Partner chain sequence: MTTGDTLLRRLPRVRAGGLLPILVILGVLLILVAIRQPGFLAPGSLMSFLGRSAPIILLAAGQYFVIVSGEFDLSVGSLVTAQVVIAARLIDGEPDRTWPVVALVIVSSAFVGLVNGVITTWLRVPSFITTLGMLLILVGAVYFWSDGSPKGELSEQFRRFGRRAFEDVPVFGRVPYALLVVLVLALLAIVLMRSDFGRTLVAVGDSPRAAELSGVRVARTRTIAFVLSGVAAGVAAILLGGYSGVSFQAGSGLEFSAITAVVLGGVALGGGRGAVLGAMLGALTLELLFALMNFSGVSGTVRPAVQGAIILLAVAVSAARSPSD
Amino acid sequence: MSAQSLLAARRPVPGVYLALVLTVAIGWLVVMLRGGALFNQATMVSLLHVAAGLGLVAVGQTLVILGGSLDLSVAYVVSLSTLVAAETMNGSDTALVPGVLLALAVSAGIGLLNGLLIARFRINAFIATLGVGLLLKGYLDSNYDGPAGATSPSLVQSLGYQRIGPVPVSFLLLLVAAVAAGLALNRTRFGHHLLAVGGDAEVARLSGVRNQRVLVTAHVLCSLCAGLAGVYLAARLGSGAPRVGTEGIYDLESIAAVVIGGTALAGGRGGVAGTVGGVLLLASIDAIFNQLEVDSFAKQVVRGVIIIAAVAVYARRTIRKGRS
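Output the coordinates of this single chain in the form predicted in complex with the partner chain.
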């Protein structure tokens, strides 16, 4: 790991966009041969909606992974956020802002807990966020059987369904979040410090970086992103959904999108642009499967294979680079 971390801190926008273009081209061809159309308005809109939800989570996940950490609790944070938002709003537009703010505050609180457990108590990130995830699962399982609350109608209309041409507002929200995260990484002291901590925590500490504070901040931002995804999903679904996060496999899919986007799982290298590419790639595969009417369970098998294969490809590349 230390040998890898001595490599260049950043790479150019990764080859994920090439993979995206190839996938879409092949998918388009296969769908067309079957007599369907991949590029009609409905497919594009649903593709971008899928990308918006996953993308928001993945942008946050990118930050913690760059810092050498990881967040497995995001799926439960997403579910919890939908419930907090929808139950606070309770179907009225006047409670829209408090609902959104409360959902984000609760999410940030969970991020703070994750960050403190990892940075201050030095618990392995995988275990800490797994433990926090299980705590949230216990809370959700024992308090909710099904959908609860009602999202403000105006939020449903705007964030949930409004779009400009084929581009949903939610996808624009993702782009804003991604650009903000990108600027934070490349233009601010926090970003430089985060990459330094992810590259080599000891070296960063010796150069005067406050590792704990940087990591905790990254975790708060990561959970905020997951909370934002929850608000979007509450707007999309019209109510809070206690299992929407786990059913969407947001934990594993967000990590997969980050890794496919060229960010090293060990931290220190990568960026948000690649992650958005990874998200678009996963969403396109999803759209192509839908067009081909692949059985949803078979789709899950293929997803599992793709995730493992993608990580394996990047792992091999890292080994080669590390040796050369």
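Show the form predicted on its own, please, because up to now only the form predicted in complex with the partner chain has appeared in this conversation.
For this one, just the chain is written down, with no partner chains and no other molecules.
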């Protein structure tokens, strides 16, 4: 992949932020006409909390999609990590660090398994991660009927509910993760190689890139991000939740945020900045619909329309660039 192509791949997608501004402006007007208030502190804090959980998963999903892969097991990784963290902590502050580290270690192990299945054994990413996700689902369903364990009170207070001004600490954690991922893509050999593998795996291999190592690393990082989201959700809920990942539809929602943010599903083009915009857009739609008391079916219809429109717009751009 040429230097010019790399720069294009890293360039953030401003269109999603324009869509975000328009959505918020229209939503504010509609809510105001209905007698509500979109920009009160409670609504904005709730919006940022929603964005934090989804955003952490979506940042990791961005990495694997940029490499031409994807991960459908993230929702179950989120659920499992809440349980590992909460059961290890068992309500004790002294077990806070071991609980977080063990949850992240388990998540990384799942990412390693995903990466090896895809890179070493050549199993299609969709099938491999779906299969791993179903294995995790079977474990969760057979061992847990409801919440388990108890999160450390310090973690609940600091990560779950602490704010700096109007901004939750969890959202700041998302920004740190996004900046770190962006720097990794832009400033490290791993980032260059990941974009090259996503752009054309065979060309990357002939150029000396170790494709397998790059993909395995991307999947480990993706699962780590999902594990971090699980730790955050455990802090919010105060316990482990075996179905919080699937109830939040974090697998499909994270992919949607990545696509809305302008990252190509085929890989090699996109970035974390657009993903953060996609996450904020989805969280804003939720906040607006909650204020308007719109039913969940209508929410999903609107989300589907937005995703299809985003893919159509970016596909058209790609075709135009190919002709020019």
